[in-house]
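Only one chain is given next, in structure tokens, and it is the form predicted alone.
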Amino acid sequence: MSEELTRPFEALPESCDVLVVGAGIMGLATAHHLARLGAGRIVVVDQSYLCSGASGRNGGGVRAQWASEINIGLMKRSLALCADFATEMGINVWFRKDGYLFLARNEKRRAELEGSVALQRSHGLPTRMIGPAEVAAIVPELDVGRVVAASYNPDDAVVFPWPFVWGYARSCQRQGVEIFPFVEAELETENGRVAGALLRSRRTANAGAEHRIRAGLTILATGAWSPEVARPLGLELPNHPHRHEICSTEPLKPFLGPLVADLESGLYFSQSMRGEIVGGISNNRVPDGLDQRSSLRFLGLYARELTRTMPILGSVRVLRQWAGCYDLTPDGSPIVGRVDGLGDLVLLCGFMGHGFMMAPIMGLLTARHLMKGEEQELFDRWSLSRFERGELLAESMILG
């Protein structure tokens, strides 16, 4: 699939109007909308293959249950885009709207969920607080003995991540966007502005081959790799990578509707359209840095908490385990927009573990902001400069 949508290193142009570094869903969604708005020649580069990073390594959850107005508003719109994606792009993303069920196991968590639910309902969401009896009615297989309450939004959803990436890549290709995998980018400045990048091939056949490209605008959408890519510019970003692991079981007869999540332990799991139980859990004891290896510790943590929550899964076999990198920021909110002093550089990073679900709307809003000058509150609230100003934000409904 990747080879059909991409171009060889030798076809790189000398210049472009927009250079997008990062061919994950965030970079491709932005390129797709920029092309629709007539942004000119757009080149997307990525150091590996499509779906090699977080876009191909997540659980596919898409939800509007958040604890901040900005995230609730964004995700209402993103969910709508996700629901229409298959029809618009002509690719099946296995969109399944069976809701999210957040479990509270103590009074503190109940109070937090109640506050979030009140905010969500004020924005028109059908989220509601429910007791253990209704939790058991929705998912009879859950052990509700330790459940105090839960929040439930039936409109939240789960998708299969890879076709989303391929769908945007196909649309980009149809609109003339050029996508180059296995290309490493070293951003370069000229007269105080980001002028483009020195590109190096990472393919075996011509590894190390170099090509310099000039760009009118450069968008950095490399997720947890963003600090590493930005550093040669003298730009120290405050986000950092954190390994997050997921596993998938053998397929079972469909029985689980909503994605089940527990903010206390960080456990979450859902059943895919093919029947697998796919989930993960918080694991704070992981190596620093960009690490996508799997660990036995994760499997132990996940298995214990999963079987406590849903005992019938105790004998189910795990078929696959993998890891990706969350892109963590000090306040749990993204970093977006132009950089002071480097006005030709636009950041789209720091989306924690939730960039996948936010990418459809973020790509649209970023393109409109850049091409039409549309003012968006989030480009002020989520700017890099907020850390210097000490205007940190807070978002509590973060899984993993």
Contents of the next structure:
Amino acid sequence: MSEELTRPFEALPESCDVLVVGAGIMGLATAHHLARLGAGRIVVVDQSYLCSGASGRNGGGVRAQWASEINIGLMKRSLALCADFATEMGINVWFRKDGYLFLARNEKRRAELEGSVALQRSHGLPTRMIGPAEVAAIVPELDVGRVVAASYNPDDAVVFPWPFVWGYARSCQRQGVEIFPFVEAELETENGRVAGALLRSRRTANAGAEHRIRAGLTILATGAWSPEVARPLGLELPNHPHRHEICSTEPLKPFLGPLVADLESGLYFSQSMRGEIVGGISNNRVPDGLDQRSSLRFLGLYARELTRTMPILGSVRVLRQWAGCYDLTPDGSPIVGRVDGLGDLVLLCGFMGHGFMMAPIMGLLTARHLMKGEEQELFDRWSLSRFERGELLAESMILG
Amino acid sequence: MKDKTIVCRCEDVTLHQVDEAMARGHRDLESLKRYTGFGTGFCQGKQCVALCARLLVERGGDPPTRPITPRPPVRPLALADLALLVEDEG
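Go ahead and give the structure of the form predicted in complex with the partner chain, now that the form predicted alone is out.
So here's everything in the complex, that chain up top.
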């Protein structure tokens, strides 16, 4: 078999058992596990190149420090999968386990973090609250004058996101999953069920070429594009895109252990295995809709807060900035599983800017759910119909 | 000697790596950039993008209609200077 990860438009089949729309980490991880469980012929399409969306644009943070039981439990398992990914997939993901440090700037935030830490410890995590002196011992360059306390889990990690996409893609390809980049999908219904899609090529060589594919099951793993992709079905999803910017400095000799995060300003930063300081910050004044442009204002907001938090970084230069889209939901929790009234459509979206770190576990659980009927409770709780039922959820440790 | 021919000096990307990436199906400029890392170093592609685009086309890849997405700032800028941009917002 060819070593090529992806297939040309001309090779699209007439039908498949599972059509996955979106070749980001969520779609590919799910396809990988579906193939392992013998789901039949699986086709994955993406409107652009691999790593073009949020999977290729995020900061690579992978943490189990969360405020809700459901996210703590899932992320504990996802972290373990990330730690084994390089060995299992035979690809270097630059996994670095030096922890996450959440800073509290006031007593209110300290109390919130304390509550989360207690919950995390009851799940067997080694997270603990530490005072400014210990914060300074872990990261001596931080200005701890404005730090009241912090929560610290030494087992949280950072990775380089791109090899995760290629690792899953490679494994998919070896199991016979066919991946088609630069293919846009317009979902189609037949007798009240989603029956497949009209696919259109976006490659320069044959742009606009069309091909109809029939699918037994269609999975929507299109992140911030999900509302747009679902709309032709008459399905209005409650999530919406939100631009999040991020930047990277010139490389420095390794000095910074944990990823440092501040839920007050939304600032977070870590040092990558390449030595760069990579980080971002909350910014509520961004253009509506799908927008991946960079702004000068972001650089200003980020640089101001970062140099206050770690003044020694003032002389370090920013090399590059970019943007991606968060996929936000009204209650901060994802939207997954089969859609009531639209048979054979499965949603896997609304991951609030944390889909990358959740994909290893969500891919596994989604495949088990669809093939074996497992995990019904999770898929009920995170279902689209919760919005109609008014059963909204809560999660307070969302960054950015 | 092919494995010693450098195509991106900042990130030490070689001609051999470009060939390998294309053999694995990375056949457009953005994919090739992400897989090999060319253009992501100190010069941000100013020295290597044209060369890599030519190599891609010579090897039968998709002809690029534009360069890789430019990532600001044009020149590296110090965080202390950037921090002054939003001072008036309080």
